[in-house]
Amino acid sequence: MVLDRPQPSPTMASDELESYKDRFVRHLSQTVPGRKELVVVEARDCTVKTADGRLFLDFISGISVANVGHSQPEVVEAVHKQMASHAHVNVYGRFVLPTQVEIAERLARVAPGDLDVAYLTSTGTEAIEGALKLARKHTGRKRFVAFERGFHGRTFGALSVSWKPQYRQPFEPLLEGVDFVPFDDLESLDRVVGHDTAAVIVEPIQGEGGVRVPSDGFLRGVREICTDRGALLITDEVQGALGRAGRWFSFELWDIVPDIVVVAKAFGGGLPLGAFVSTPEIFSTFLDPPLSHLTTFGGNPVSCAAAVAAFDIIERDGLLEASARKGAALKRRLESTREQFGDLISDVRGRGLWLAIDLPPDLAMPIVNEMERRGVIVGSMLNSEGTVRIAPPLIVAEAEMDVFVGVLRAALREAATGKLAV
């Protein structure tokens, strides 16, 4: 099954298109080798258009960024309006910027407990760095506990609490005093969290670890252990917030309240924006001495305007409920596909529109590539070999989910008959 669309209408001549590919490789630092295949010129709703005129269904949302869809008109209008007013002036330290106030109030309104204060950043990794600093300063302790398969970013602090050794070892020494324990294993956690632990950092649902959902008692147990030892609980919601798992925050699925919450990706409505959210008491530690933490571009007014618009769309259009409902329907389709291709799909899991399937490791990327060839974008995972990422925008239509499933099954049939290049 393929997308029902007209013949491609190129927006670039072939020589111009190829020139961009060559210049990209020549002038942009690459951490993944090879020449890129697609030159993107437009993205709308759940689709991406390339310079040769092809349309693709985006079933990873730019890695859980485009929750309200690409180039959502109200978000675009908010960005235009804010840009016409002012962009960067002085984000932290001197002025009140209304869009910052508006998005921080919205976060505080939906966050549980006393999580009423947000520090705005540009990225999720930057927000993780701030959360780690805040935990150390507030507790006066040095150690952290993180989880196997966990991923929190690439800068030194965030990398220090990210699990995969091959990403950490080339840059060591990193932060000292970080213990890794198996995800969803309270006994192992209980053994390492001590009275010198500043914080435990956890993704309530692991993202790059393969959309791994813990058992029902796990996060409550983590909360209890942290409370007992006086350690803070940091939940990394960079991928999981803003409706991805069917709630504002994925930790709400287990009715806990962390001490610090980190958000980014979908938070900015398509523009760079992150935040770490905590209580007034915990944040007061950044006042002594003043300027304990600073940013130049974090909370940029234009990004905040996009975030306000995206937040209001999620709330007004019931996208939390839509994510839960559509995700359950899509998961049923994936389970049915697993029954049909049981020799290839070993597991289907996830919550809301945050799903994954496990394939033989040598077939995962060939399946991803074949689906792209047929007009559907999915992806792999950093910390889960053989896992395919499935995370469409929350506005995805039933017909688009049908197209996705049809393309997936076509690719699996190619694999089952040995026609895919491995």
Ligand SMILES: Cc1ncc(COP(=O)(O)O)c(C=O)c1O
Contents of the next structure:
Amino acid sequence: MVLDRPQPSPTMASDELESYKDRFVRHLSQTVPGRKELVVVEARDCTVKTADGRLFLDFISGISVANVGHSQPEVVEAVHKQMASHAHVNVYGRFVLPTQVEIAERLARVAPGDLDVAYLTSTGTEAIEGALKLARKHTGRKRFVAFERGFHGRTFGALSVSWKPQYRQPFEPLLEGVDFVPFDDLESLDRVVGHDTAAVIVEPIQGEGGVRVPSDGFLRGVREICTDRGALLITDEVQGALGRAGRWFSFELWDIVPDIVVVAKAFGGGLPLGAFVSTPEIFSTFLDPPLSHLTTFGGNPVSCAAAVAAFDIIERDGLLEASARKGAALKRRLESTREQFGDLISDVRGRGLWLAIDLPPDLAMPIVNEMERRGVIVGSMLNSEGTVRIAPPLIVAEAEMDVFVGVLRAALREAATGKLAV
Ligand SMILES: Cc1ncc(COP(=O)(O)O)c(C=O)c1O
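Could I have the structure of this protein in the form predicted together with the named molecule, to go alongside the form predicted alone above?
Shown next: the complete complex, the earlier chain at its head.
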């Protein structure tokens, strides 16, 4: 245990602990084989506490969810209050629910142009489905263009525009008419986007692709090509919004205005909530025929209450600026770690507190595991072998960044001296 704070005492008897691990394997569908060792009992701020009494630093924020920290007290209070008032009352859109209005209005306030309307969902992949449907319906066109290494979710539509063939092929046939082009390559995009393209879907900074930041003219070029061909531009901000890249939306780094923006993850302040956001004109297509799109739980009032609280905390506490500032400081420390371990770290990338390092492909998981053993949670990436994700909550403290860097260096030293099993 590496954290410089009092050690919590064990919180669960060992037979109860082992029983949970057994029942987890027996009753929960596994998508990664093997028994799991960590049983979570609590998560606060930047830490996760397990039932054996260990405390971990969460340097992936539950994969870009806990931007304001885990169980932030004001978010917890908002959830309690809303639950005591009302949770679900009716399928989306039938009654005016004040917390839905509050969060949609906040999104509209920070979104550029006339991106003033939100359709609220429960998850990111569901919001992507809605965005794809909206683009087809509005343009009357069928085709989509997406990017190599891109990731947009696991339901059929979202999977159809997600790149990795291993994840797509077992589930085919998927949506017809999807082309993939290399990320950050405008010439290829220009060749493929046509007058039959409903939308180009892009993560302005690719998340699962390895926190890949495009060159400066890329997003503007994508915008121009879409406008020229009459295709909509969908930006997937599921990982990148709510301060992760130092802005409300990562596309703001390049000063463009998309036609549809998709958010989820950190948007719900820790509860399930997503949205696709667009203009009143584009959304009017969902009125014809009425009930073109519906969801039972999308925009659940309790999730919306958590989202409003999280949104206000980001604004009040200056967490966008904090992400940019702390991210730059953390990146400098990663750069100096790279100088120390040049033969192991081949690249350091990212914006704000959305960072990654590249290691030799067979070393990434051993480093992730060794860091976990030493009390720091980092992770690998779906579409980028050898990349380690580093994305702590935006409230991370200097001292916590010091602990993280110390643990990373210790794990790299173990690797350099051949002590890590590869
Ligand atoms: C960029 C991006 N889009 C969409 C999704 C899907 O979101 P969810 O897991 O909430 O369905 C993810 C999930 O990791 C993502 O990273």
